[in-house]
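As a starting point, one isolated chain is supplied in structure tokens, in the form predicted alone.
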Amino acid sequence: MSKGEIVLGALAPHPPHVVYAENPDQNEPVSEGGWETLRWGYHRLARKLETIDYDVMVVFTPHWQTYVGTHFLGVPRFSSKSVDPVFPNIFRYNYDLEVDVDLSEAMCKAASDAGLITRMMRNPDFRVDYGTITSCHMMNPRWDKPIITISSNRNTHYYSPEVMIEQALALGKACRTAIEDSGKRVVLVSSHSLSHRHFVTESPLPEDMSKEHIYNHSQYVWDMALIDLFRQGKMREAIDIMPEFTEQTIAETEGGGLVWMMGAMGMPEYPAEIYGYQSVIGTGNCIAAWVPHSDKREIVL
């Protein structure tokens, strides 16, 4: 058996706005668009995924959280509606998804080996998050690669920003050992925004893009900070930072999605390809991949 790999790892932020200004037959909720430079720039990623071999879809996502250890599916499909807590009124989505439950078995036994606490989650009425969903709709609308989604330890609110960077960098090298084992090629996706502050109130239309903005410029320049080391290829010093980054802006990194990611792909060393920046409800979102193979990398933004 051939030597597994990760073949990209992609930056995917999940607000439910961009499956809403879709219109997917999946989703009820209908729009009249918005979000453009987000969603455009996840179709430039969608098509650059389908010119590259990959068998299975692995998703860190911050809206799985759990308090003892961190957990994997290991139920062969999911078939249910997920409604978003905060924006039912524009995320209510049919999904039917499959899973790979034997790398996901593989990664959280070699994750137990390394010492960490982990568990299979067997519950066929389990609900998989909207963050999940979200981001792979974006990436794979045609829903026909096999995902496996990851739970986010609640290591930053219990212990500290450096605990959780500890624990994820730990859980990323032993998922990329159980990819290596599986002779499967990989797609890994961080699941999640950058800054974090948003509105607290909604326009009566919620795609008025009249409306639509950054929260503060603090948050943006934050936002740029870190971009800017994605894209110079600096991502020690991006996770070096990532302490103060998440403190700031309230970011979604607390999830410890991104550190994860970087630690399964050995801290990349070659700039990001940025797909897009745009705020949604005031918060900061970058569309960025990491392409461990130089044939297969471009300079997007």
The other form holds:
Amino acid sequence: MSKGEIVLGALAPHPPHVVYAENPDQNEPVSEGGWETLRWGYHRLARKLETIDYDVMVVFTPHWQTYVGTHFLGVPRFSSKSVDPVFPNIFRYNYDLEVDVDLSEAMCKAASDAGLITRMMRNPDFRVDYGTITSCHMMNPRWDKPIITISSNRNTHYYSPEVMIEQALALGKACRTAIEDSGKRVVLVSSHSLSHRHFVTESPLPEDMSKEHIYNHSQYVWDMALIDLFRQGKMREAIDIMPEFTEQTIAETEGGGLVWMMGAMGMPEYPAEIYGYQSVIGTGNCIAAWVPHSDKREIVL
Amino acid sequence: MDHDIIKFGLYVPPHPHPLLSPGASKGYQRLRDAFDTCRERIENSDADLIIVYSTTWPSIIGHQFQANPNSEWVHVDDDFHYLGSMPYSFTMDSVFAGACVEKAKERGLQARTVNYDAFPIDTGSITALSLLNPENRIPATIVSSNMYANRSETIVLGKAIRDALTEEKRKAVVVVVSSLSNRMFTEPIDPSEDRIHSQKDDDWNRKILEFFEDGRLEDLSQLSREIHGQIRVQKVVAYKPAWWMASTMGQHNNYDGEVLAYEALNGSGGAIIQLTPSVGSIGDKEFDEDDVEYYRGDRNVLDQGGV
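Now show the form predicted in complex with the partner chain, given that the preceding structure was the form predicted alone.
What follows is the whole complex; the chain from before opens it.
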């Protein structure tokens, strides 16, 4: 068996608005569009993924929040409806997806062997979170690859951002070990926004783009500072400023997704591919990808 | 006056253990027994409505009121999925939910009803309604906890619900779903060895319980910020349940308080408390924080001048 590898890692924000705007058959509400900068960026990334050979998509989501360790999906198939508890008016999505339980178990064990608290999620009634569904739908709308979801342990709130970083890096390294041992080719997905301050009101027409903008200029400046580090391939520096970034922008990086992915990818020193940046109900959302093989790497934006 | 619209208030924990695994520890069983006592008291009251404020249903777009007349699904908790599934079928009072939205808007709040098939009702609400109202004898509505709301907004929300109760001439049992101290153990534990996470959390919980037993709900409301700083993991901006409960129940200290159970739930403080409006009064504090009637949003201090 050849050694498994990570073929791409993506920062893939999951505002349900982008699925709503796409009007897929799976989602009940109907829109007139909206948030094209993000959606077109996702389309571009989805096209690239069609040119890359991979076996499974592994998603780290902040919308499966666990306090007692890190949990992994452990049921082969989930078929249900996901209704966003915050934006139920725009996201009621019927999903039918497969899970790579073998790799999920291997990652769970590797993380446990590394000293982390872990648990497999075996309850077939469990509803997969809308963050996972949104990111996966936008990156692979055909849903023809199995996925794995990893929960977000709430270290930032329970301890500190520094503890979260240490544990997320350890989790990432453990996942990489399991991936390499599996012989599989894997796409990693860090499913979250950057700055994460929402407006608390909504337009009568949610997709009214005349109303959409970042919550405040400070959020924008911080987002741009982080994205600039992405472009320069300075991910160690990006992780180093993560505690301050997270505090200043109430960022969804608090869940640990990006840190986990950088830990798994060995802290890339090459430029990220930037696919788009746009606000959604005030939050800052960037689609970016890190591609280990230099011959597959490109300048997108 | 309060007796007319609020029969009594309950403060209950959000964790699923009393519903799914009461026999796993003596403490969980005591909580379950207390839930059962409260169920009987609701049945023996002439309440015609249950209003649940759940800290495990966060909202962003203002305040959401559950209005699906028959909310049905099978829920699984994010952390405690191994304890089992939580099928539910709840009767919601969509008319009253709509009245709450109307009154909330009249007081300057953003609010809406939610009425969608398969809407994910939260663990805390399911646990509370399953144990307190298992036969759907009384209709309910569930109120979300806005993650950005602070004191003024939460106080006004409670007043809006009182407006709706008064106008609709309803007799409600108010249920707050929240831990006291909310720090859980982050490693698996043997349920039979469950305990409050720290001595400090336990000390604060017991002080809060003293206030509850004395009926000093408004005093607790005034102490919310201190409680948040001392024993709450800082997941949201403030500890809001006491603000909401006090405001909805009339903003005073005139209650008969009873602590039916206080136990650890994976380290957090789980208490079941009943507050019944009475004519007595206790307390030795006076307050100078503004009693806001209408929510005007942020004060836009940042826009008033450059640095």
